[in-house]
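A single chain comes next, written as structure tokens; it is the form predicted alone.
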Amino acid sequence: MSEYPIPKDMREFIEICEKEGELKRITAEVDWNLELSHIAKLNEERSGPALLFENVKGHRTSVLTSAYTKTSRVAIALGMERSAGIMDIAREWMERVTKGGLIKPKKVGDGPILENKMEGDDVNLSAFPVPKFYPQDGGRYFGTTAYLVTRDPETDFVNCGVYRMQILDDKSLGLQLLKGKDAEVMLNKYREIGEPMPATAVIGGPPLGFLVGSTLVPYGTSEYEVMGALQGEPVEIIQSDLTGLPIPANAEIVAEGYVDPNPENFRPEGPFGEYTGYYSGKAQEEFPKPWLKVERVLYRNNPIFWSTTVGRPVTDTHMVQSINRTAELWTQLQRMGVPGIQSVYILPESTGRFWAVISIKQMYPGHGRHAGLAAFATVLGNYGMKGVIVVDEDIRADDLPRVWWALSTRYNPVEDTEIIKKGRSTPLDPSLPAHTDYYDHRLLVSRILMDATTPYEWQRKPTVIELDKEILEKIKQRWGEFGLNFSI
């Protein structure tokens, strides 16, 4: 574990990574029309620390980008060991979930977020240094990193989903709630009874909460309290005296409201240069989307606003998708009851959704294939995954290199492959035929699976080349009089 603490809010986070040379200050002046978030994307394309620009021109507030660009800063937000990787990351954030259990979050009556506020007439979403992220995006983007807390009308269920927030006036949040996402769900509830949708923005908070609210948990399963599971204590929250929902206490901005859930008022939001490296959406009349109408703000004294650039791979967008998707799979993957998994790795450069890897001990005839099929019926493999391969335990998920050689030398395309020709996917998919929208039915995809295991009943299995245990473990020990560069 690390020195350090777990941050319970982005402020110790920041302090954390600072202390750890993860952050730089930016202080020349930055505008946030498109130079912001350039220089960030620029900044993560070549693995640089995390930025925080505290010269936004026209405004006050500092914004935070390029949190989580790097596995050490996710495994600062997680109390890690900053040298963990992503397969390091994920079996922790696995085994806090299902070993220790979900942690249902504190009730408290006060806290930072409390200490200023807009109401009514005085809300102003432009206050803030809101960012336009590329040329051709409909508008500035408040929600990135932001997470939209809503209430299941029947059960009580609250979820937390990271989903893209533009601007489309100052009281006014266009929502991108994709089909069969838990806010979506919820929508459908609330346009059934008649009634407007209490929804909340949050930015900031948990730095656990963008890692949370960005990956894929069953329907039911609050992410407050897997945010609790993560840092080992509850997050506190404060019942909102406006909307009814959980807020946390030390989020840095929380936009409160109401979605009408009636079609007919939705309005045009888009497009967005989204993860995949694509534009996604169109600000046309007929794609219109649900709205937040923004009745109150809340936020710290001098809050920070945080970002991210979203755009092709690897941003944090990615990264942070990439660990928290090998996470859950993971975590699905042993609920599940499959035997003998001994990595999983989703990978950042396949926008850290689409390709999985599975490394497993295989235990009978057909175990790679129980190992795949299983990924694909997770909650988390269902929606868009187009390909697992799946590895003997010689190789870790992660060892691309190994992948590589298992797929040329243990693979067989006729004998090893199945096709699912049709499959769940998401309309930000830019392999979609480009009719395809947002309201469109046939968001289906094929999915591969790739068994690169040996096959487990082959009496004559291939011998491969080992090298001598005794001998490496003397050489070893004799490292430091060869003068190389690298540890072994």
Ligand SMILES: Cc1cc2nc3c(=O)[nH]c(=O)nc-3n(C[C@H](O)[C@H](O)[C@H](O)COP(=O)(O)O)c2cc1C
Contents of the next structure:
Amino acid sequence: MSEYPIPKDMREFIEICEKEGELKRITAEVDWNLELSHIAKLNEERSGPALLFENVKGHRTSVLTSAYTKTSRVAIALGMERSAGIMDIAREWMERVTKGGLIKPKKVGDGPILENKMEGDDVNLSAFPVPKFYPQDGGRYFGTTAYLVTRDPETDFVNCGVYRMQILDDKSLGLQLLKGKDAEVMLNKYREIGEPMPATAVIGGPPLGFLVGSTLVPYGTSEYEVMGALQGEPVEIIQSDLTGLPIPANAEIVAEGYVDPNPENFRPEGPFGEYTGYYSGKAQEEFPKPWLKVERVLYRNNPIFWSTTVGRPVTDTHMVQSINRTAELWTQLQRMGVPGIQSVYILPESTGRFWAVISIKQMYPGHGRHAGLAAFATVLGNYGMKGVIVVDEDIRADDLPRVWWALSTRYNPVEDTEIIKKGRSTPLDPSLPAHTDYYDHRLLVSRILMDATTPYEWQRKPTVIELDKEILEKIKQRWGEFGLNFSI
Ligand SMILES: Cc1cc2nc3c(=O)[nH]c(=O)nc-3n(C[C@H](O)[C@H](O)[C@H](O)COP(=O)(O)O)c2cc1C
Ligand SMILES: [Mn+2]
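Could the form predicted together with the ligand be shown next, to go alongside the form predicted alone?
Let's see the whole complex now, leading with the same chain.
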């Protein structure tokens, strides 16, 4: 499917990154308490290499950070040309899942994840080099790249979702399952039938796991199958003899157990310095959260603990969100049959989720509105998106200077704006009222559609200035004569 091999586990990913100068081993001693995350954050703000911390104070195993801060490393995970940008990656992703189709995981009997285990009283999550990220965080966060595997008790659909997970004590992981997320929907079903929800937190496995586990695919689509589609081979899974849930055979660390769905037993979690660049508001700490009671931990020899840094953009998480949300928005628009989509781009600077640009080749009056409103109506766009800008085909969605040109010359605010007053959002959005009384209001946001396309129905359209092709050709031939130090 591609000329580059697709790494199937974290070790292969690290090996390729290192060979290509995309990874730095940090051998100096670094404290898991703030120091590690701060080094990673500064490194990511400068688009640095992936970091493998090999000497974390008090621990003998390593921590990987900054894996996806640069598109070149996402290209490594997907086996793509290293020069691919966000939009190239998103287009390829969309094509692999829509044209290639989903690939079911394959059951195997054994795998490196079974090399070691902690059970019962021996379970100790703090035995791993788990970082504390920001000064006001409520504790160490075991889950930043980890995804939670859960099963729908009615349909058997298996979900993998990335949700932050805080170490509450050596055997408990606090979970932030925001309203309407797949694991939250499942937890509500377990409450109805009065049973605890089996759940497994997975670190590592297919390098694409973190990217796909944090992608908003519609409920009922298993992320394991999307990972399969993207890597072009089934994910190899072992069915756990404890929970019955599938776990990647080559994962680094998995924490298995049960979540009590009874809200009376929820526990405080957070605060946490979130991807918005703000601590998740105080209001949230007053809402106790479900937690995973860990009964067993499986891990490979020399397990690699994988973290991403959250906090202010643009760093690792924002690149991940921008790429997987652009890919999924594009996929969902394609599946809806919206014609003429040329490119899609969700800005990493918008924390990778709040603003999108869509470029279309117009085919009928109202096409710009169709594309923009369709974006808001997708499962992905409906979740928190604040703005969509639609531009014509002559502008790439990621060409922001030209997007601004379109907003300046093809957009007439009153005429070309649609406002939606209420839409689904996230309590993590700091622009929404934070008072506890209004907690649920924080789940609603307004949206703006800016249609910066030249109206299709205009009989007389403004003429875009193009350079004369013949003259350009002649100039090209004579370029050397002009002494300019750039080529054309
Ligand atoms: C680093 C990172 C941390 C995240 N943390 C959370 C979280 O704590 N809670 C949450 O609901 N979503 C979180 N998300 C977003 C979810 O991963 C995303 O919405 C995904 O679609 C959830 O899976 P689901 O659609 O199967 O529910 C996070 C995403 C990333 C990249
Ligand atoms: Mn899901």
